[in-house]
Every structure is written in structure tokens, then in C-alpha cells.
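Quick heads-up: it's one chain on its own, the form predicted alone, in C-alpha cells.
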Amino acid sequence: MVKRTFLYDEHLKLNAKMVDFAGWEMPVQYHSIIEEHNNVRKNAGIFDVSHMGEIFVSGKESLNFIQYLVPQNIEKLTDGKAMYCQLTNTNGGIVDDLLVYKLKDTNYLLVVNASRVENDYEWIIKNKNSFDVIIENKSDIYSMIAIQGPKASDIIEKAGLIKEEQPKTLCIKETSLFDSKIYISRTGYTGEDGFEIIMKNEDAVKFWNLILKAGEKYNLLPVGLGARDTLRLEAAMSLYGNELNETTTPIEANLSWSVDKNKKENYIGKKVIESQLANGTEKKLIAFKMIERAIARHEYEIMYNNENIGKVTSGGFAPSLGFNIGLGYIKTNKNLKNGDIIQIMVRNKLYNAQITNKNFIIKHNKGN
């Protein structure tokens, strides 16, 4: 059965168009899809992402155990931090990729994608082995607004919390805002600065509408699913099922910067990763443009001198840029690099497209 979130209706009342995404109904679009998209670069938009789950850790060995699910170094984190990393399994696989926040002391907050909550609450009770912890997964009580864009920080502070208040940059506290209590941090899935908002479901429906309110001077708008892909894709976020899989490393995936390669602690896969670090991995995700006038999508063919060399990920136009785009993964054993020239098989015709540096916007995230 399809879930809905507690601001279903909400997006009805507002035109949204529905689909279904992770077993959720959601709003794909409420306007055109590059309305949306540019609003977020220019002003400000605001999502429902309550289809995230929220699983809790604590007691007193929940830095122990957390260190030993992830390859970022946990014990970095101070109270009110936060750390983008991954679960691993025994092949070095990426189960999910998710944010860490310490709340403070021992407790801990994993948000953790939609299509995969059960899956990672499922993993990580069955690598609890005998560590002391408690594990909740509490993602059906809690709904998670977002504001994302460069005006992000002035509807927040017109909400109720003043600029000098308000979290920095993967950073995340507990507050209160319309006499309710959140966790609200700085953190999104845009390139842009922007909060992540995370409230009772019971409090949903009246945040949602007076943060509209509050934002109707900023020209807050609120996006879909649809613009969401597009501005990550933007900013070269990766999102799992395309560009992140078990059988796929974060060191394929391009993520080496999210494992600490002087970690002491074992994980779960160290032994796989520590190797791709030392001696290189088969493949690697590569960013592109279309040189040509086509689109590449998921699951079509890079080729290279006519041989196939991979397959893309994600693609699709880029509004900001104002041409197509993509991610994908490639053979390294051809030593391409970036400014190189390859080929998307696009019905079955070549267009040329050129690899390019991963990011293909400067991202916009502020208050650090």
C-alpha cells in the first residue's frame, strides 16, 4: 500500500501533481518543473521530505557501534554535528548513504533515505551483536520539511529564528519554532544553503503552512520531487539506486573524501575500501556534458572508440546551465580524465559528450 505524508493534502490543495516514489505518494511538480528549479537558485523553495526515516542510536557504546557501521570517523563529532557517510557491508558495498548527527553525549540521529529505512534499521540490528546500545527507528512519528536556497537563512529568521540562533553548516540543534519542538539543521540535498526541519507529525501541516507564510516576502515557492532531482544532479549529489548500490564502493562512487583513511577502528567492509585506496578500483563515477543535442538517461551506454565502458546513472537538462548533463560509471582501465571526449548510446545513435570536473555548479552553502 502506498504511503502518504501528513501534508497529502496540503499538496492537493496546491495543484501538486502525484506520484508514486519509494512506496510514497508524492508531489512531483506544483508548477513547471524549471520554475521550480530556478526559484531554489534564486530565492528559496520549500519541501516535504518526510518520506526520510529517522532511526535514533544511544546508550553507552552508540560511538563504538556507529564507528564500526560507517568509514567516516564518528568520534570527530562534537555535540550538534553532523557527518555525511555511509553503511557498508562486508564487500565494501554502500547500503545506504546517510547523515550522522550527534545530538549530545551518547545520542545519536541517522536520517537515512526513503526507498531504504527498513532495509538500513533492519542492517544495523543485525550488526548490534553485543555492543550496549538502543536502536529506534521513530521515522513514522517525525515529518521533515525543507527550505532550500539563498534566501533560505531570511525565512527562517521571519519564522521566528534570528540569523545568530540558527545552525551552521552540518550543524543541528534542538529548538523551538511555531511552539513547537524541532531539530533543525543545516543541511540539504540542493547545493544551496538551506535547513532540514524535522518536527511531531502532529506539527507538520501548521509548520508547512506558516513558513509558507513567512516566506511569501522571499518569493518561497514549494518544489517537487522532480526539481529536486534536477538540482542534485546539478551539484553532483548522488542518490541511491542510481548512482549508489550494495555491489558499489564509496570509493567507485567517488566519495573517498567521506572515509577517513587513518581510521583505526574497524568497520564493516574496511578491509575492501582499504584496498581501493591502495590500489585503484575496475570502475569509477565520472560527471559529463552533452556536447551533442541529446539527453542521456539512466541505464544508457557510454561508449569510447566504439567499446562500451560503462553505463549512465542519472542525466538530464540542467536549467541552471542550460544544457544536459550527467553522472555515470566508466572503466578506469581507459585512463580518461576530465576535457576528454566519450559517447552516450542515445536509440541506438552516438552523441558526444565530454567528461567534465564533478561538480557542475559552485555549490551556495553558507552559514559556516
The other form holds:
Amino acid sequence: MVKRTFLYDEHLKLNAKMVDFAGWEMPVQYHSIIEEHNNVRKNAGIFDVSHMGEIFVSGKESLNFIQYLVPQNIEKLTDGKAMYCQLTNTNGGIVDDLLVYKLKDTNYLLVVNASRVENDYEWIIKNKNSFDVIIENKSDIYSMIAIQGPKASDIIEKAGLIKEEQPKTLCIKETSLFDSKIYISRTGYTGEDGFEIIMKNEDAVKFWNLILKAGEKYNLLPVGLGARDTLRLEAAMSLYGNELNETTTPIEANLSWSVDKNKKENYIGKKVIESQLANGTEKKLIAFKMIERAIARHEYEIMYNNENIGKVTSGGFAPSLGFNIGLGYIKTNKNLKNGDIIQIMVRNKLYNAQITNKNFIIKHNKGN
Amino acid sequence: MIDNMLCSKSHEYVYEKDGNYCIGLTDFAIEQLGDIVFVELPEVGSYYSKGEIFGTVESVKAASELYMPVSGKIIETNEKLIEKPELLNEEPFDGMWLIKISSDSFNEDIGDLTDYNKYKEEVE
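Next up, can you give the form predicted in complex with the partner chain of this protein, since the form predicted alone came first?
The next block holds the full complex; its first chain is the one shown before.
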């Protein structure tokens, strides 16, 4: 059965085109993906991300338990802070990528991908062992709305939370808005400044409409999953199922920055991850831009000197750049680096592309 | 609206103009694709049989291949779409033909094509 978020009727009222995504019927676009994309970069967009999962971990040993699940060092988190992490398996493969929020004391919130909620919950329960923790999957009682873009902070202020009271980048706050209790974090998946608000399902419609109203004079527009994907691709952020999966490690996925190299505590997959940190990997994630006029798409082959060296994981037109970009895995044995030319096989023809660093756009979601 | 337009199940249209034939993509297909960002068209002078892939249209979301609704030789391609694929979204679809062909077998090839109104009823 395909699930619907509590905002389903609002999407229909806004003439959204609905698609099936990760078992959910979600808006892919309201009017035009490119317009929605550009408006997030220029003004702001509002996204229904209620399909994402919320798993709460609490109890005496919650810190030690989460330390055991992720390669990051959660001990560094103070109350109200968030960290980007991965759940890893014994081979170092990524079970899911997620944000771990330390709410307060021993209370943590894990925000996970829609497609992985059930799987993550089972994984976490399975690895609980003798840890003294309480694990609650509350994904079915919470909705989530994201407001992203340079005007996001103004809009949230207009909605009733003045700037001084807004959480700082990568922070979360438990507060009240429109007379309802919420969690609001300064996080997102677009490369822009922005917020994600978690509220009870029954409050979702109220929040959606009141935020849209608060955003009217800032040109806030609803944004579907289509632009969510082009925005994250330009920000070179990985998507679970494309760049990340159970046979890919955070090191291969270019996520070493989110692995604590000096972590003393044991965690699942530590042996493999430490060995890869020391000895390197056989494949690595790269970003590239198309030099010739063609669009690289998921699963297309990456070639070098007529040899297959990997596969595209995501690719498409980048509306903010005006050219085509992509992400993909290549073998490391060719020692290819930024600036080198590779080819993408598009409908049995080879087209040149150039390996680039991952800074397609200037990100505005860091520090404030 | 062009009154002699015929449409295929794969959403190409064809109509006769001055003894040759214009082939393009239906408004329904364009609407389904969304923002079009790439158009690839065949070489002028090449010959394609009915059902053969003659080009590609890609939107932000997806790539869609183009199939010949009738056999024929390419005599002209709509070059402005190469530079400005978004014209397919912006301009009336029946003016934005992709290719012009000459065809000796038009009358034999149109058996499975339907007129535009019937096509619209079927897809909507």
C-alpha cells in the first residue's frame, strides 16, 4: 500500500504532480522543477518531507549505544546539536545515512531516510544487545516540513520565531510555533540556509498553510522532489540508494570527513573503515561535469581509454549552473584526479566529461 | 490547431506540409516530461524506418526516445531546439516540430496512428 503524508490534500490543491517515492505518494513538482529549483536558490521553498523517519533513542546508555552504531564521534555533541552520520554494517557498508541530534542529556533523535525507516529500526533493535536504551520509531506520528533558501530565516521570523531564537546551523530546538510544540533544526538538503520542522501529524496542515502565508511576501513557493533532487545534486550531497548503499563505505563515498579517525570506542564496521583509511579503497565517488552536450544518468557507464572504470550514480541538468553534472564511482587504480577527462556512455556513444571537485555551487548552509 | 495531425502511441505526431511531413512530440508528452533540457536530432539526409529511434528528448526528470511514426528521409531538423530545448515547453507544440521528412510510404505507414482528438481521449 502506498502511503500518503498528512499534506496530501494540500499538494493536490496546489496542482502537484504526484509520484511514488520510497512507498510514498509524494509531489514531484507543482509547476516546473527548474522554477522551483531557482526559487530556492534565490528566495525560498517549502518542502513536505514527512516521509522521512524519526527514531528516538534514550536511556542510560544511549550515548554508548549510538557510538557503537556510527563512525562519527557522538561524544562531541552537546545538547541541541546535530551531526551527519552513517549507520554502518560489519563490512563498513552504509545501512543508512542520517542526522543524529542530541536533544538533551541522554535523549537523541535520529532522522533517517524514508526508504530505510523500517530497515534502520530493525537494524538498531538487532544491535541493541545489552545496551540499556529505549528505542522508539515515531515516524508514524510526526510530519516534517523543510523551508530552504536565503529567505528561510526571514520567513520563520515572520511565522513567529524571531532570528535570535532560531537555532544556529546544525542545531535543533524544542519550542512552540503556532501554539504547537515542534522540533526545529537548521538543517537541510539543498546547500542553502534553511530549517526543518518536525510537528505532530495533526498539526501538519496548519503549519504548511501558515508558513506558506508567512512566506508570501518573500516569494516562498512549494517545491517537489524533482527540485529536491537537482538541488542536492548541485550541492553534491549523496542520496541513499544512488551514491550510498550497503556495499559502499563512507570512505569510498567521500564521507571521510564524517568519520572520526581517532575514535577510541568500537563501532560496527570499524575494522574495515580503519583499514580503508590507512590503505585506501578500490573505488571512490567523484563529481564530474559534462563537457559535451549529453546528460549522464543513473547507471550509465564511466569509461577511460575505452575501459569501463565505473558507473554514474546520479546525473542531470544543473539549473543554477546551466550545464550537466553528475556523481559516480570510479576505480582508484587509474589515479584519476580533478581536471582529468573521462567519458560517459550515453545511448552507446561516448561523451567527454571532466572530473571536478564537489563544489558545483557555493554553499550557504555552513556557519552563521 | 493543425487539422491533419496524426499521433502515435509513443506520443509523436506527424502532419503533411507542402508535400513533406513534420514530426514532433505531442503536448501530452511534453507535459508529462516537464522542463525539457536536451534535444538530440538525426543527421539531415539519413533515412529512418517507421518505429526506429530517430532522436532523444530529455527533461530534468527523464530521457525519452523518439520513434518514427512513418518511414522517411530527414530533410530538415529544427536546429533552434538544440540551443533552446525549453522552447518545447514554451511554444505551442504543433509549431515546434522536431524534424521534417520526405516519405514515399506515408499512406501505408499510418494504419496505427490516430487523429489528434482521438489520441487525446485515449491518453487523458
